[in-house]
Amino acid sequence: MSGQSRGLLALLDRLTRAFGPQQWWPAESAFEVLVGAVLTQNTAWRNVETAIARLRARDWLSPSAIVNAPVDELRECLRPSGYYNVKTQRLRAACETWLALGGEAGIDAMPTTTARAELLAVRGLGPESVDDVLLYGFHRPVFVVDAYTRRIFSRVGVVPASIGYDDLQAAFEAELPRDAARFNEAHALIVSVGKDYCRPRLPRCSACPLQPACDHGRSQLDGA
C-alpha cells in the first residue's frame, strides 16, 4: 500500500466519512474545558460530567469558587470523577494559576506558546490536558495527542509505537492544515475510532473504518 494512501490525511478523510462531523467540545466555556481537561484523567466522560452538574449545581463552576470552597465538600462533589482527593488538589492549583493569569481574558491575550507554558507549570497538568484547553477552550492551532491517537496510529503503521507526545504532535501539525476546527475534528474522529473500534484489547478489526489500511487489521483478519 502507498505511503500516500496510508498517510495521516487519507486516514482522517476516511474516519470523516465514516462518522460524519463531530463538532467537539462538551463545554460551554474555556473554563469549564479546564475543569473536564483535570477530572477526565483515568476515568469515563460520563463521571465527569456527573461531578461537573454537582458543581453546576452549588453555583461553583468558576474559578474563585473552587478556589474558596470547603476543601471536605469540594471532594464531595467531585468524587463521581475518581481519585478525587488527587483532583480536588489539582483542579484547586488549577483554579488558582487560571486567576493568577488574569482568567479567560488574560489567557487569551497570551501568544499560544506562552498559555502552554504557563498551564504546563501547573502541577498536574500534562500536554494532553493543557492543549484539550488550548484547543477546545482557546480554539488555538494546537493538536491533541492521546492513547487513542498512539495506538491507533501506531497500528495502521505510519508512525513507531514508541513515539513521544511531542513528534507525534508535530507529525500531525506538519501534514495537516494548521487550523483549529480541522484539530478539533481530527482528535474527536480519532476518540470516536478509538473508543468504538481500536480497542487495546479485543480490537472490531473486521468492522473498523480504517481497513483495508490498517496493518495491525489485516494481520488479525488473516490470522482469523
Given for the second form:
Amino acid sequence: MSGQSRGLLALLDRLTRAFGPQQWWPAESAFEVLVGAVLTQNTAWRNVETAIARLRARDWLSPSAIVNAPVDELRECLRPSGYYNVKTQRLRAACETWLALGGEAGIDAMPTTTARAELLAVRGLGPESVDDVLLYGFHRPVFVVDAYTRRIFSRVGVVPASIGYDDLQAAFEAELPRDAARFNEAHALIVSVGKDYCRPRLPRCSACPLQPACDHGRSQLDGA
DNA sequence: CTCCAGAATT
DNA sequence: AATTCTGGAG
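Given the form predicted on its own above, what does the protein look like in the form predicted together with the DNA?
Let us now look at the entire complex, which starts with that chain.
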C-alpha cells in the first residue's frame, strides 16, 4: 500500500491545503451566472468578462433587456467570447425560458430537480451550464463537473477517462457531503489544479499537489 | 464526428 | 504556421 488515500474527499483536502480557500463566481445575481455559463462554453473566462462588460455598459444584464435587444447589437456585445452567432441564440433562448419560469424568484421556488429539468430543456444549456447556474446562482448542492474534473480524476486513476457527465457527477455526489458551499469550493480547486498543473499537455506532475496520490504523476514524472 | 470562433501554446 | 483546448447541438 502507498498509504495515500485516494478517496475523493482526501484528494480535495489535498487541494485545499495546497491552494487555500478560493473565491469563485462572484456574480451579482443568478441571472449573471446564467450569462457567464453560456458565454464561457468552450471559451476562456477572460474573454467572457469582456463580453459581460459590454452588456453591462448598455445596461443589458437582464433577461428582458436581452430578449428586447436588437440581435445584431447583442451579437457585437458577445463577439469577444467567441462562437457569437450560436451564443447569441443560446442566450436569447435561455432568457425567454428564464422569464417564462418566473425569473429568479420563480426558479428559486422550484425544487432542484425541477429547475434542472426546466433549464436543460433550453436549447443551448447543457448539463454543465445548468449546473453552474444551480450551484453558483441558486446555491443548490449540485456538483459541477467539467473537462478538468474528468481529466484530473481519470489521470489520478479513480474514474475511467470515458466516464460520462452524469456518472462523474454521481460519483462526487455520492462520496461527498451534499453541501453547496463545499461543492462550490471543490469545483474552484479543481479548476485551479487543472489549469496550472494537470494541464492537457505537459502536465506539471512533479509540482502538483495531487502527485503523491496520482497514478499518472507517480508513473510519469512530468511531460507527456 | 463535425461544426461553431477564438486564444493559448508549441 | 500548426495544433490544441474549453460545451453543446445536429
